[in-house]
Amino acid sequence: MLKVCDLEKKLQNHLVLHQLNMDIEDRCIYGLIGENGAGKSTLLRVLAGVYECDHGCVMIDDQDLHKYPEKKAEILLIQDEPFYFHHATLSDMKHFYQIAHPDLDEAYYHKLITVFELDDRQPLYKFSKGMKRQAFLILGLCIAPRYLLLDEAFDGLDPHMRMMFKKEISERIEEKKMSVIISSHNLKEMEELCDCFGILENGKLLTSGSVSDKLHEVHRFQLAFAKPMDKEDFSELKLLSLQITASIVNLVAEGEEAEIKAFLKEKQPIMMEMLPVSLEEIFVFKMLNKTEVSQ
């Protein structure tokens, strides 16, 4: 397990990470997702090593990176804009990834720039983004670290090759018992593909946890009365957002589902009807703050 313990990271005396704790299973994706400037590439690099902590820690099986650095071997990341050697080719990049991680999969890399129709004899610097994010998500894959770390994975890639990918990571992950951790600001993406996520909010962790268990603990219900509601009538729930027009009530709340139901049907409503929620919703409500209703 990956363990973020009380991490906090200044750069240029300014603080980008606030006491950050997170646990990351093995085996798992995480998706780590927060808007431009919310910590997320700071955070990726702390993972990695490439950055020390001002405070807290960073551990590998209750090791610290920066204590133990040899572990962190089991870490690759890959960043927003990799780096390569300006006349370098992606063959060249490969065999320079191998210096550390050696037992890079020869027989995958083939079969991946075959699959992605890459040409790994031209330099790199042809390529156009989205060929340079295809190239280095290749060597991510065949090196298969421990915890692979990618740093807005998809931009640049159209959606085909998007699913491509997802399929390729998918796969990897139950064949090398491989974790990967991504940060993204694309929720919806993020929902079809993570097992686990946390939202990052000027450096600070709004809230973390499995992507379904999360998708289960909010609610989202449309209700009309016989008379007009207030806000006082709702006061009881955990509520994140709250319409009320006239006798029509909108709400979105956290809680047992069962316990919501029996609260709301106390109100004698002539009609209540439960809506999905997505995990980009509830992004917005937590990022708005709203545990204030509003009417």
Second form
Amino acid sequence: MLKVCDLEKKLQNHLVLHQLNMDIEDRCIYGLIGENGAGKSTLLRVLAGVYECDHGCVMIDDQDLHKYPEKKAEILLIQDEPFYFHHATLSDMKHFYQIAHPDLDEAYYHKLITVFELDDRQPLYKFSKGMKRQAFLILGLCIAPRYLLLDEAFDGLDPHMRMMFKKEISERIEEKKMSVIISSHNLKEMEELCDCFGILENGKLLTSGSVSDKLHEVHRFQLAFAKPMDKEDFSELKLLSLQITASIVNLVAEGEEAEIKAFLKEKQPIMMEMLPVSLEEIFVFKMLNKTEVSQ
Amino acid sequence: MAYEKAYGKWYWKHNQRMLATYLMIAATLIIVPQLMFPYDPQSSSIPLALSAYVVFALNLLMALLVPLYQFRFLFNKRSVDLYYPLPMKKTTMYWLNYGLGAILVCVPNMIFFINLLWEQASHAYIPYYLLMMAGLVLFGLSLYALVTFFVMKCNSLWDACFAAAAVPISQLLIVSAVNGLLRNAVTELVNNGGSAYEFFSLSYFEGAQPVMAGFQWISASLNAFFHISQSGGNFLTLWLQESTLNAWMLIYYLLLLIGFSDWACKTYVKRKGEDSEQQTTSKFIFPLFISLITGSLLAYNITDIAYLCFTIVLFFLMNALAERKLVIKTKMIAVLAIYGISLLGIHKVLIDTNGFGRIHEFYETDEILAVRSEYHDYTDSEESEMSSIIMYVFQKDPKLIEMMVKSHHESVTNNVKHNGEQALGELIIDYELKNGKHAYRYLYFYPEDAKLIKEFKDYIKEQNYAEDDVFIR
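Return the form predicted together with the partner chain of this protein as a structure block, the form predicted alone having already been given.
Expanding to the full complex; the earlier chain stays at the top.
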């Protein structure tokens, strides 16, 4: 298990990560969600051992990553813009990654470069942005470390490629028992791909947990009443969003579905409909961090 | 250990082409001087002498470039993302890169050794060459350690390039500045002639920086070889006689090498991944080098206005490089003012105290071992009383020395009186002092000096010095 305890990180005197605690189970896909500047890339760099913690620690199996650098071999970070040496080919970069990850699966590597039609003898600077992403994702999948950290790794890939990589990742997790931590702005994709997620805001973990549990915890209702309603009428609910237009009410609330339904029924709506909530909406509501009321 | 081995293996594979090119260039540069100026056993030359200088020049060049090459990954955020997650301790990573870099610095010396075995004429000198090369390796690696330390303090490649260039430049400037400061005082206190070296022991000071020490070391070694080939003798004794360096200096360089290598390691370990591409704020880079360079340039000649203006412009340009924008701050002006006042103060103290009692125009006769003088008559007249007397070789005759000192005193009085006007010619005096130094004086002579010069000439004629030693018209 990868455990982050009371992590604090300052960059140029600006507190980027603040008292961050999180647990990442083995064999899961963890989605790291957050606005620009929330601290996602910094967190991934700390997890990869690029940045050291100013306070707190990152533990792998109860061993501090920064005290046991050999543990870094269990982690691989693929950045949104991965670095490659001057005139280096994909094959050259593979050799570099093999320093820390000698068990790179050569057969799988050759299979993937054939499937994705990449020439590993061609200099990487000649590759398009999407091809570079593919190239480094392939390295990540072939290495299959215990923890693969992907920083907005799917950005720049076309939908077909995204789909293919998602499929490869899922298969690789099954096969190699690795965990993937992905940061992305594409929440729809994260919802499809991830088992768990964490929302970062201003360096703090706003909420985290299993995607399916969270989707079951949050409910959206559309209601029509015979008389105009007021926000006070719904104050007993743990609201994430509330929009009132005279007698029409749209609300998103957190809690047990049955309890919310029972509460709303007491208000005697003319019409009550339960609508699905997406992870993207949860993110937006959490980010807004307030109940929107419009009357 | 497996990761370290894998890194070394990867480094070798990754840099093969670069290493081959470097080897080729180094080998060519070391061998070409031998082809251009082949060793002639009939002449007084020493085999591979020129190549030794090339080797050290390459050592110096590599000492400046290799730290930038080896640690260039620190100056790019994305490459830091690649290197820092390597599962190695930071100290291990540092020593791996540093060690591989040290080998690169020493490659020219290795080529030299191979060449040494191949060049038959040099075989008699092998143990001496080995000792000479050991010294050069030490100086080269000391500079490498120094540059590596300063490079570790930088956050961007440009700043690191500035630091790498500033290390040897500032060292040379400091030596020149101290020399200039003392020379200016000597010029003011001694009428004509005299140098800082005459009154102060600057050789240790100069030898305290690797660039000059290395060249002194080669020159001393080759001179010692030459003496041995001509008249035999103990090599080490001859070497140390020739060289201004001694065993203490070698220990100093060894300590410099060990100290800065270790300090650079500690700096590397303290570096944070996020420092990359940030402004370099270490006091060891811009504040230190700007101070050293500006201070040295001002000290060299603070009284020359054009030179002063150039130094001030350079000072602000270096600050602009540090700040990444051209700014003139009160603090900068205050620093310049402090420099100006301090250096003028030091200059005044040197003048008022006669260089702490060390600078003087004349020597007592018992301080002088031998004397050489030249009179050059501007009038070039056959009838002239001061017709040319040129004494080529030093004479140890006490009477002659006494006459020369007397003539010198007289000449200085007349030089002060006439201030260069209506001079009949010039007098060059070269005293060989008992402390092993030379004192040169350049003076004009006037009609009042005629009597003394005539006495001098007559005395020389009486002595019947060897014909090759004296020329009198």
